[in-house]
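Consider the single chain below, provided in structure tokens and representing the form predicted on its own.
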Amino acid sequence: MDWQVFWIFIHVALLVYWLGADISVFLTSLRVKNANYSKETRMALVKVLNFVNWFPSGANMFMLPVGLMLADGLGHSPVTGWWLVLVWVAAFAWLRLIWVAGNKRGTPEGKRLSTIDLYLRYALIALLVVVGVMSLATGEPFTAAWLAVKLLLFAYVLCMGLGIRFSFANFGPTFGRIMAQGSTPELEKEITRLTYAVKPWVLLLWGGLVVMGYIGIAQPQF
């Protein structure tokens, strides 16, 4: 079995599920803000949104480990052997943390786990930027410039994800108030504002994923 082909397939599948599910989440959020829908319909849409959102969450967790598998196969990565195993263990542990935090949303433990996830993202973004810049400047530790650019783009995409996270943070509490207290013009206006505030971050994230996909296929010489 050609493992390089296998990991390329997984890498493409992750990109498809990340981008496709992300588009579905955004379009569903536009339906949720429709005040003409019944409470039951809007709640059903939110449940669909929360379920589909697990696909991009999982995809962004495993994009880096799969990318490192490919880079190792090409001989461009210092992350090999047991270091790769460690990366995979960390990815699964991180996904587990996100799962528990999501299931315990609104509780002290859920908030604590969400904060841990946030700081882990800060650390990963910083690491990707440092390693990407070093690799571009010196040719090490990653020996292909296009791969270094992909690392920087991945850091960029994660930053856009944080922008979405912060812009959309009050959506859940506001929607909960609508479900509990009933719709008011003020609450509906806030839901609409939050939905459109997140749009630039979403579009920028999608653009980053498309560019990452192109660079991964074209492997241009910088």
The other form holds:
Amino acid sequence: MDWQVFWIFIHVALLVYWLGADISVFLTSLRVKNANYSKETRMALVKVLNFVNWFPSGANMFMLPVGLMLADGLGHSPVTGWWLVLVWVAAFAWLRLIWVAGNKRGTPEGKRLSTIDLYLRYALIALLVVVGVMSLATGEPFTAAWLAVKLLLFAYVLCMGLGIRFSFANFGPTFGRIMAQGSTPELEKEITRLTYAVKPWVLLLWGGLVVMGYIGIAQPQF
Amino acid sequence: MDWQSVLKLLHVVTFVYWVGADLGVFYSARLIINNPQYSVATRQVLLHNLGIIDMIPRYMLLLTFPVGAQLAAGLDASPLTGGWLWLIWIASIAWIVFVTIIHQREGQPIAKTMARIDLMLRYAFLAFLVVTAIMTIAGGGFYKYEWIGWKVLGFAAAVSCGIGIRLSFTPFIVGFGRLVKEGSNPEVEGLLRKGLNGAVPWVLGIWVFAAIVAFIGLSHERLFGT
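With the form predicted on its own already on screen, would you show the form predicted together with its partner chain?
First the chain shown before, then all remaining chains and molecules of the complex.
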């Protein structure tokens, strides 16, 4: 069994469930804002949205560990052996955290876990930027420039994810109010505004993933 | 710019949107059949949403072949070069326009006729894929490398599964038409369930074959040495 081939395939499969599934989320979210639909219809659409959205959320947790397995296989990474095991354990623990946070959404516990997730993301972005810039400048700890650029792009993608999170944060509470109190022009206006506000972040995130895909395939010299 | 890499990326992106977008389609369909308590209007919106998302895998299936043919030409591994490649691109884009019109005119008699033509085209395309793949694998040449033959054969299997979905899904379409007219009743719900459950093996087939095709594409140098 050639493990490098296996990990390349998993890397692409993660893109399938991130980028590919995201389009379903995006198209469905455009429909949810339709105020002419009944509450039941909009709830059903939110159900689709919530279910499919788990796939991009999960895929982005594992993109880095799988990428590190590949980088290790190529001999470009200092993250090897037990460090890799640690990365995998952390990824599974993080997935568990966002799963529980998602299921407890709207409760104090859900909020606390969501805040932990947010700070973890800040920490990861900072780590990726530092390591990426160092690697680009000195050729260490990651020894291939294209890989360093991919790390920086992954940090960028995570930032776009935060942009989605912040710009869309009010959607849940606003939608909840529509479901509880009924539709009002103000609430519908807010839902529409939020749907448009999140769009640029989504498109910029997709763009980042596509550029990462290109760099992974072409492995250009920088 | 490394154009061969750009094409490889496009090829991967067609796979990504083909299989990835299918998730939303599949879950929406499950939601429709598992919730007979939903109003007809809600189920109609879910079906409409499903239909729009479903256009993405349909487009990708039609785009992945010209991109693959262009890649094979770039590797000097295919007789489909020059004018043939132009023809493949024009035919694929025309086919995409054709399926878009079918989608937009759904329910009209013209859409039914066009859907029949589309099915015939798929049979012809399938025959072309199978013949060229077997010629290649058997050593008779068409494509230069055996792995391309296996990829094309896997793609043909995925296209067959797509046809399988269309045929097995018919009870769902009939059932949904009756649901709109009669409302929910056990017979209608049975038809919806029969249609979707009948399509499940074909959907899984597409995912498996698309994954195999992608795997060969990503690993042919290590698996086949070419």
